[in-house]
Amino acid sequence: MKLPTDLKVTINSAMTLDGKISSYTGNSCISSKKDLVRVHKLRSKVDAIVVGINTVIIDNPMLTVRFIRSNRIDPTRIIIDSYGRIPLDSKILKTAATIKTIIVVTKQASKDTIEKIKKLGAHVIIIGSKLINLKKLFNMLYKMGYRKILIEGGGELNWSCLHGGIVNELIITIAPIVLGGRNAITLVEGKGYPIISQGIKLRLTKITQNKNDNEITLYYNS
């Protein structure tokens, strides 16, 4: 299954020098205020933001545009949640009646949970019996009018989208921090490739530097 050529899918993330996107306790406040402004500018230019359910459970984010002035409405929030685990009191669902929100589940999610999610104002898409077919989902999102999609996923979602050939662009801010921790989440988790030659090759297109905070941001295309 191929994706439309004019669908742009970007992964954006911040990581430490040793590749962690959160500490072993789940703390993920890695980048500077200046980088957060960059991220929110990026959010203001996309149609939708996609995250995995673990990000919602651990961080309880809003996934809205803040820190900048923007006349655009907030991008649609899309949560990958195979089993319907999203907390009903999460910020995402509490604001689903006013900010368009889509929860993507499989047939494993209970009908009762799906109805509760819908009553809070979110839309529900059911794809697959046990696993969500991400290519099918992104094709569906394209048909719904979404052309620019930002992934702010955890390591598992990043792996699934990169491995599935869904991603066009990867933007990574590297903070001057070393976290360590064998249980700390890295930028890309998943099964991984057994040998280096099988790894995903990307092309570096741009480097920016934030000297005040000793950060660099790397831009890669697939």
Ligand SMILES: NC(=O)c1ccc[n+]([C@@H]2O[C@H](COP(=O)([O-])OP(=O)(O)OC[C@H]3O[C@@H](n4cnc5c(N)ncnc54)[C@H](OP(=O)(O)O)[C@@H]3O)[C@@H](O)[C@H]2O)c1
Second form
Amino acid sequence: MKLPTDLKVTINSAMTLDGKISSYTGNSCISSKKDLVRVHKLRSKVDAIVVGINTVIIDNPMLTVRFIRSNRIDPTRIIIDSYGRIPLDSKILKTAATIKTIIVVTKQASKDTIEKIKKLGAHVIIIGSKLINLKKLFNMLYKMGYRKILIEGGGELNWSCLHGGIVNELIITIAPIVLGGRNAITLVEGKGYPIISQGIKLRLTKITQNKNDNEITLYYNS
Ligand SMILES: NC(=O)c1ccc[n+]([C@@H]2O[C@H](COP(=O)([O-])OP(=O)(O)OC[C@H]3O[C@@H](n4cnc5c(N)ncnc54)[C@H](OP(=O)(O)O)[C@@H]3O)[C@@H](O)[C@H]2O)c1
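Complement to the form predicted on its own: the form predicted together with the named molecule:
Below is the whole assembly, all chains and molecules, this chain first.
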């Protein structure tokens, strides 16, 4: 199954020098305020933001456009959540009645859970029986009118999207921090490739430097 050529999918992430996107305790405020403004500008230009369920459980994010002025309505928030584990008191569900939110589950999610999620104002899409089939989902989103989609992690979702060939662009801000921690999540988790030659190859298109905060942002195309 191919994705339409005019669907643009970007992964954006902030990472430490040693490749971590969060500490082993789940702390993920890695990049500077300036970088945060860049991310919110990017959010203001997309139709939807997609994150994995662990990111919602650990970070409890809002996934809205803040820190900049924007006349556009907030992008749709899309959560990849096979079992419907999203906490009913998460910021996302608490604001689902006013900001468009889609929780994508599989047949593993109970009817009761789905009803509770819908009652809070979120839409629910059911795809597949085990892991969520992302290609199917992104084709469905395209048919619904979504053209620019931003993926904001975490590591497992990044792996599935990169491995599945769904991603056109990867933007990474590298902060001058070393975190270590064998259980700290890295930019890309998943099973991985057994040998270097099988790894996904990307093309570097732009580098920006934030001298004040000793950060660089790297832009790659697939
Ligand atoms: N620094 C940054 O820029 C940044 C950004 C985002 C997140 N983070 C950090 O990343 C960490 C979470 O990352 P994570 O890797 O643990 O989890 P994640 O990518 O947020 O979520 C992964 C989960 O999504 C569900 N899922 C369903 N279908 C999937 C599919 N096809 N592919 C992948 N996942 C699928 C699975 O749970 P079910 O089977 O239960 O559905 C899976 O375990 C948090 O600590 C967060 O702070 C950092």
